[in-house]
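Consider the single chain below, provided in structure tokens and representing the form predicted alone.
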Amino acid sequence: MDKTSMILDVDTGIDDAYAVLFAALHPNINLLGITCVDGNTNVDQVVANTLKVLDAAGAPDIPVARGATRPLLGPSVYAEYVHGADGMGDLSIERSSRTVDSRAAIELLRDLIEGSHEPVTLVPVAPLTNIALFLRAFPESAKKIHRILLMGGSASAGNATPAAEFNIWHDPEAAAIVFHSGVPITMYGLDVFMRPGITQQEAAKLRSSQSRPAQFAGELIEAFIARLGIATVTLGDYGAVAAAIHPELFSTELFDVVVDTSPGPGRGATICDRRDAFLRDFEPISLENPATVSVVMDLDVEAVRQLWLKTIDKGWS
């Protein structure tokens, strides 16, 4: 299997950490760099958290850049009630000695995409502010992106609101720019997000592993379980990374999609036209100016779980 050249865009809370660990450790991913954005917590904390995860992965010197400090419009609304005040379960993880890249996130994106000899897959698992700014600032470089496989949105219900998923809701205007960019987009959203999970027993097994990445992952999962009072924690954002390298484990459908940027109760919703062909032809009203998006609607849950477990802990059985 050929390596996939990949750039992650993150707002590193706990489930972003699962994605970063996997991307840094999987032998078929060439992780070119990571850009950080305001989302689960403030961008400076996101940067610090990302560097800590790379330490735990034993990753080489992967460039990490600081990005947008707020959405394109409106204030930041964080998810620290889920991820902890530090975005990482308040585990008091030792600060990393890694240095942050001196370039702004959009400049790092430009340089990595322009400098890559292979097609680059962009995997944002965060609000899309950095990606929208990059697309507007460097449109010629943006044309060289192979595809965007993002974690966000929903073809059904929301989580941040009844209608909207958190990453899209945090910055709907940015999402609208990205969806209409012309870059091929796959949306890994709430329709599948919660399904691959890790149990408390599996987390304990990870924590007792000889592998530092596995120990770290186990500690994060146990903290998440304790914080939320649940029996199983979703691997969340990781699924978007897995879909980039193992598409055979995922089922997608093409939908016309519009991001609701209105100030009403639907703000941040990804409205997917799921009507069958008869209704679409029969009814006179269609979505106005939709983007055509490939939406993940199903997956092989156990295969996706095992892929993560065996990548994080080489001795997993």
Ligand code: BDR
Contents of the next structure:
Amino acid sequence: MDKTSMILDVDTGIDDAYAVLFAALHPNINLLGITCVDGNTNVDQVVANTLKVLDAAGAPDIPVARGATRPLLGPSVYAEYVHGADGMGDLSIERSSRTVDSRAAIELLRDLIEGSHEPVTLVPVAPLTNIALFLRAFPESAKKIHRILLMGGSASAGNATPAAEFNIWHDPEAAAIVFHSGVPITMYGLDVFMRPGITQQEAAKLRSSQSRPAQFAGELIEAFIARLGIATVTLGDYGAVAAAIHPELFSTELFDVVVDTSPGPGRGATICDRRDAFLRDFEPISLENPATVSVVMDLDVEAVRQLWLKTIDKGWS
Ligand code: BDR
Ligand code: CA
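Form predicted in complex with the ligand structure, per the form predicted alone context:
In what comes next, the whole complex appears, and the chain from above leads the way.
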């Protein structure tokens, strides 16, 4: 299997941590860098959390840059009710001694994409503010992105609102820019996001593992289970990273998609035209100016779970 050169854009975030751990540890991912954005919590906390996750992964000196401090238009609305006051489970993990890259996120994106000899896959698992700003600031560099595999959106229901998924809802204007950028886009959205999960028993087993990344992941998952009183925790954002390197475990469908940027109850929804060919031809109303997006609609849940477990804990059986 060839190595995939990858950049993550994160708002770490408990499930972003699962994605970062996996990308840092998987032997077929060349993790070029990580950009941070305002989302689950404020961007400075996102940076601090991301550096802690890299410590837990025992990762080399991967550049991490600070990005947007708020969405393009609206105010920041954080998801601390899900991810804790510190955005990462309130575990009082020691601050990292790693340094933050001195470049802004969009400059790091430009430099990594321009400097890579291999095609670069961009995996944003957060609101798309950094990516939209990058596309606007450096359109020539943006043309060199191989593909974007993003966690966001839904071809069915929302979570932040009845209609909208959190990452898209946090910055719909940024999402609309990204969806219409012309870069090939795969959307790993809420249709599949919740499905690969880890049980309390598996979390306890990870925590008692010999491997530091596994212990860290186990602690995070157990804290999350305790706080929310749930039986299983989704691996969430990790799924988008897995889909980038193991497409055979996922099935996708091509849809015409529009991001709703109106101020109404549909704000932030990714409206996917799922009508069959007959209805689409028969009915007079089409989506106006849609983007064509490959949407992940199904996955091999057990294989995706095992892929994560065995990457985080080499001795997992
Ligand atoms: C998304 O929002 C965040 O809370 C998660 O990290 C994930 O990226 C799910 O809607
Ligand atoms: Ca996220």
